[in-house]
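So this first bit is one chain, no partners, the form predicted alone, shown in structure tokens.
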Amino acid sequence: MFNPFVINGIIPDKYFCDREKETEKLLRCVRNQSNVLLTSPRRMGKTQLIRHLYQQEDICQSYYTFYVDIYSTTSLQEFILLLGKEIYNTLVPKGKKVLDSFLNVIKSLSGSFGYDALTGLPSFDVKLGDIRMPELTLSEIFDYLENADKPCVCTIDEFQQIGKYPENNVEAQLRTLVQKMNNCRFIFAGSDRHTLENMFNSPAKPFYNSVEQMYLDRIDKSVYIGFMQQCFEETGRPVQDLTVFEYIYDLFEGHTYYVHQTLHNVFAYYDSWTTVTETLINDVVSEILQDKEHSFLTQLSLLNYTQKETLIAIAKDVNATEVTSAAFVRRHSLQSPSAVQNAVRTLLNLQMITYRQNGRTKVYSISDRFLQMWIARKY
């Protein structure tokens, strides 16, 4: 039986929960030729929202759509390699004429990709060392996007990574290219909210005031619970006690991925004669945490003592405030406010923790909700 709680690949519309307003806003921005900054906590569903956008009839029929995640990149050359490969792979199924329009523009890499001499099939064999003139190649890629036979939508996920590249003025180079585009709309996405908002809201930054901004928050509780109930009922597995759905929503504070992952596993174990209870939910979560324990231990092993004890303290509070106060330091037996401040800075850079503003107060939490639960149980 098909599991309605899809956690990998593209989610069919039938099993895509809500996000109607967000989808409509993104559609409106594309139609109105506006670029967008889309931020959210990690695992809140921004990638699936973008994929959902790309499946909308207005988009998939009228636009070329590209998506590249640059989280793992460390240089402009890597960025160019991923972007070029994504465009190439997207155009290959469109036919030789469409692909040739791209090949003919990217002259700086003409010897590294195109068609295999023996088979005549499309071949992409670009390596980092082949990108000897990154500024030129990047300009050529943007020339293609501007002159493609269809308008384009290009998503660059984890866009904050460009700020860490060793090359000078990457932000300025990209901003110069982007602002000249009429045929391509860009969605700049990421989970490092404070870095991204600084990039786009600081007057000293090249991308200042250049996009419409969206923040992807949790799905409304009543809507999500209704979706959960519908999924179980339509697959012939109705749940009698609906407070179970409320329990799982509250357990993860509505954080999309963790709710979906748990329900995905529950659905796999659940049958017509099994009652879904809070006990079953907790058993499934415990199994997930056990499966992830080796990964969690590896993550903690990369931290020094102060960083680790600060992470543990935030995990125990779940939503931690005033983390450099004497009260917080004393309650968790930490070294000192200054040591905590340095540890928090590192943990934010590693994206192991995140924060949201509650008025003037920063509320810190562990980025990975499963990691938070595991730490709270382990320590």
Ligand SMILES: Nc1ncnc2c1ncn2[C@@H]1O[C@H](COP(=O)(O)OP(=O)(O)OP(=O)(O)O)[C@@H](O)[C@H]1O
Second form
Amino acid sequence: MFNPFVINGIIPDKYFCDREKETEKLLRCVRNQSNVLLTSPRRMGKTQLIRHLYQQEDICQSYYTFYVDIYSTTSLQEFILLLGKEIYNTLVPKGKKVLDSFLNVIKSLSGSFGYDALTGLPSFDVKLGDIRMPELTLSEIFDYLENADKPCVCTIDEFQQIGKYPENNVEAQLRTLVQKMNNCRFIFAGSDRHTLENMFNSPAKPFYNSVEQMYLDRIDKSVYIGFMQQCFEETGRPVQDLTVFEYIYDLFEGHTYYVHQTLHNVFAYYDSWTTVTETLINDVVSEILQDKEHSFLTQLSLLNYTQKETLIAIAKDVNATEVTSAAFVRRHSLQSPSAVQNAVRTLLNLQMITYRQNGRTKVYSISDRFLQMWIARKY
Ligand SMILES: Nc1ncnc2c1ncn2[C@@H]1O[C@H](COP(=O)(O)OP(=O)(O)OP(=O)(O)O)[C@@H](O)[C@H]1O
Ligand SMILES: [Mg+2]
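What about the form predicted in complex with the named molecule, after the form predicted alone?
Starting with the chain above, the whole complex follows.
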């Protein structure tokens, strides 16, 4: 039986939950020629939302859509390679004429991709070392996007990464190129909200004030519960007691990936259990934590003592406030406020913890909710 709670790859439209307003807003931005900054906590659903946008009829018929996740890139060359390859891969199925219009513009790499001399089939064999003039190749790629025979939408996911490239003017370079575009809209996405907002909201930065900003929050509780109910009803074995859905939602404060992963496993068990109960849900969660234990232990082994005890303290509080206060330090038997402050900085950089602003207070939490639960149970 197909599991309606999809946790890997592309989610069929039917099993994509809500995000109607967000999809509408993105569509409006694309049509109105605005670029967008899309942020959210990790695993809230940014990438899936963008994929969903790309599946909208208007978009897939009238636009070329490109998507690159640059999380693993550490240089402008790698960025160019990923983007070039994505455009190439998207255009190959569209036929020779469309592909040629791209190949003809990217003159700086003409030896490394095009058509295989023997088979005549399209081939892409660019290596990082072939990108000898990154600035030139980058501007050729943007030339293509500007002159393509259809308008384009290009998503750069985990965009904060460009701030870490050794070349120090990448932000300014990209901003100049993006600014000139009439034929291509950009969606910049990422979960490192602090870095991204700094990139887009501080007057001294090249991207200052250049985009519409969108923060992706949790899916509304009643909408999510309605979706869960519908997915189970479809199987002909509806869940009688809807409070169990509410229980799952609340357990993870509606955080999409965690809710979905749990539902996926609950559904997988469903055949052999007559009813979905809170006990079953708790068992499923314990099993997930057990499966992840090895990876959690590895993550903790990379931290020093202070970082580890700070992480544990935050996990225990779930939503921790005033972490550098004497009260917090005392309650969790930590070393000192300044040691906690340093540890918090490192943990934020590692994206192991995150924070949101509640008025003037910072509320810290563990980014991975399964890790939070595991620590809280273990320590
Ligand atoms: N609208 C949705 N409908 C159904 N499932 C969803 C939806 N949004 C997210 N999910 C579930 O949550 C998972 C994580 O979503 P996604 O990868 O889009 O998050 P993300 O914000 O891009 O995460 P990351 O910060 O790690 O890149 C998906 O694999 C899917 O299981
Ligand atoms: Mg993502």
